[in-house]
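Just one chain is shown here, as structure tokens, and it is the form predicted on its own.
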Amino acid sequence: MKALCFGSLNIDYTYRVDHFVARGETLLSQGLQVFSGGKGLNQSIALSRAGAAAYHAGSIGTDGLFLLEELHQAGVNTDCVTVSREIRTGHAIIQNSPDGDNCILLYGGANQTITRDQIDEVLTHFAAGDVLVLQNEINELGYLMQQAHDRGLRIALNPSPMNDTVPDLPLDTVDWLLVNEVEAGQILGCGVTNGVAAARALREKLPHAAIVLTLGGEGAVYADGDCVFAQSAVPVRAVDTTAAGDTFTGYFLAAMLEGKTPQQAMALAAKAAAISVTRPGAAPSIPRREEVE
């Protein structure tokens, strides 16, 4: 059984700052590090390091060839990644504060050049029962979801970053919806004050999907039919929270593909995410399965 992550590949420029820059402010950073990233790349690496047979599809520019090497080293198949000589690789400008929090500015680049012909060709390599893992950092997402659903693939959607295109997606094709509390609030149109209640409300909106709601240091909630439960976070000292959600997503889905129960999958994902926030960077912070266990 294969896990295809059709998603973004970014170059992350991470600046260490005393505080997030304010409107009109010029702020001197205390350091700069360049990492591989993109929610798609991060989730592919998390899937592979968790033990899944992971495949990545997407697009980069020639400036992003080192991202393919990062995926290869993590055991991810990259045969479905295209390289453009005209468009630069997507990138992110990340501010990292002393408490480990971050804010991110994205440039889509090659991630926004996906074509329907490319989608059709990629999907010929996958079959019913395989899992398609998606985020909201590439174009043609609606077409991709519908084509994959028609072929019998199961779909996991992490609609991040949220924007006004998400409600127009064929959300009835989604098998797992994975969101954080901000994204959940945007979907529900209200703030999230109770994780279990919010997960139930999301389940009512998407009755065909299992809901995974991550709440940072407050843990996470799973909701699918009558199965609703909270998963505690593992307490650690956070250094950089970038890719914590992607790590959780990859480990949760890999465990579900193994046949683990939702409770087992959520517990494994919580441990993996906890390890990831104790390390700097996005993809480099994602632990291997033996570390988590």
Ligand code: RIB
Contents of the next structure:
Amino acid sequence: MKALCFGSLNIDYTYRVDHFVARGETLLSQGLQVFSGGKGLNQSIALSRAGAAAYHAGSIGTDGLFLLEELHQAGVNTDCVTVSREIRTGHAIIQNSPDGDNCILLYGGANQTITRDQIDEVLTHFAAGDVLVLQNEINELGYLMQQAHDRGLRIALNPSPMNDTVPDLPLDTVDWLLVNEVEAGQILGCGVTNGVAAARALREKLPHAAIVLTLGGEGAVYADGDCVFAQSAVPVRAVDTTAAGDTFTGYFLAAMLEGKTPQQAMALAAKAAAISVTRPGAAPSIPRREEVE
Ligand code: RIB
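Now that the form predicted on its own has been shown, please provide the structure of the form predicted together with ligand RIB.
Below: every chain and molecule of the assembly, starting with the one above.
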């Protein structure tokens, strides 16, 4: 069984700041590091490091070839990544504060040039029972979801970053919905004060999907037709929370695909995400399975 992550590949410019830059302010950063990132690339690497047969599809410019190298080194198949001479690779400008928090400005670049022909071609390499893993950093997501569903692929959707296109997606095709509390609040139209209640409310909106609601340092909640339970977070000192959610997603899905119970998958994902926040950067912070075990 293959896990196809069709998603973004970004060059992450991570600036160390003592506070997030405010409106009208000019702020001198305390340092810059360049990392491989993009929610898609991060989730592919997390899937692969967790042990899944991970395939990545997406688009980059020639300035992003080092992202392919990062994927190869993590064991991800990149045959379905398109490289264009005309377009720049997507990038992210990330401010990283002393408490490990971040805020992110995205430039879509090649991530926003996905074509329906490209989607059709990529899907010919996958079959019923394979899993499509999606975020919300590429265009043509609705078409991709419908085509994959029609071929019998199962769909895991992490609709991040949230925007007003998400309610128009064919959400009835989703088998796993993975959201944080902000995204859950936006889908539900109200703030999340109780994780279990919010996960139940999401199930009512997507009755065919299993729900994974991540709550940062407060842990996470899982809900499907059989069970609802909370998973506590592993307490650590955070250095950089970038890609913690991506690490959680990749590890959770990989464990489910290998036949673990939702309880085992959530516990493994919580440990992997905890390790990732103790290290700087996106992709480089994602741990290997042996470390997590
Ligand atoms: O989830 C973290 C990722 O969000 C970063 O790597 C950045 O590229 C943005 O896509």
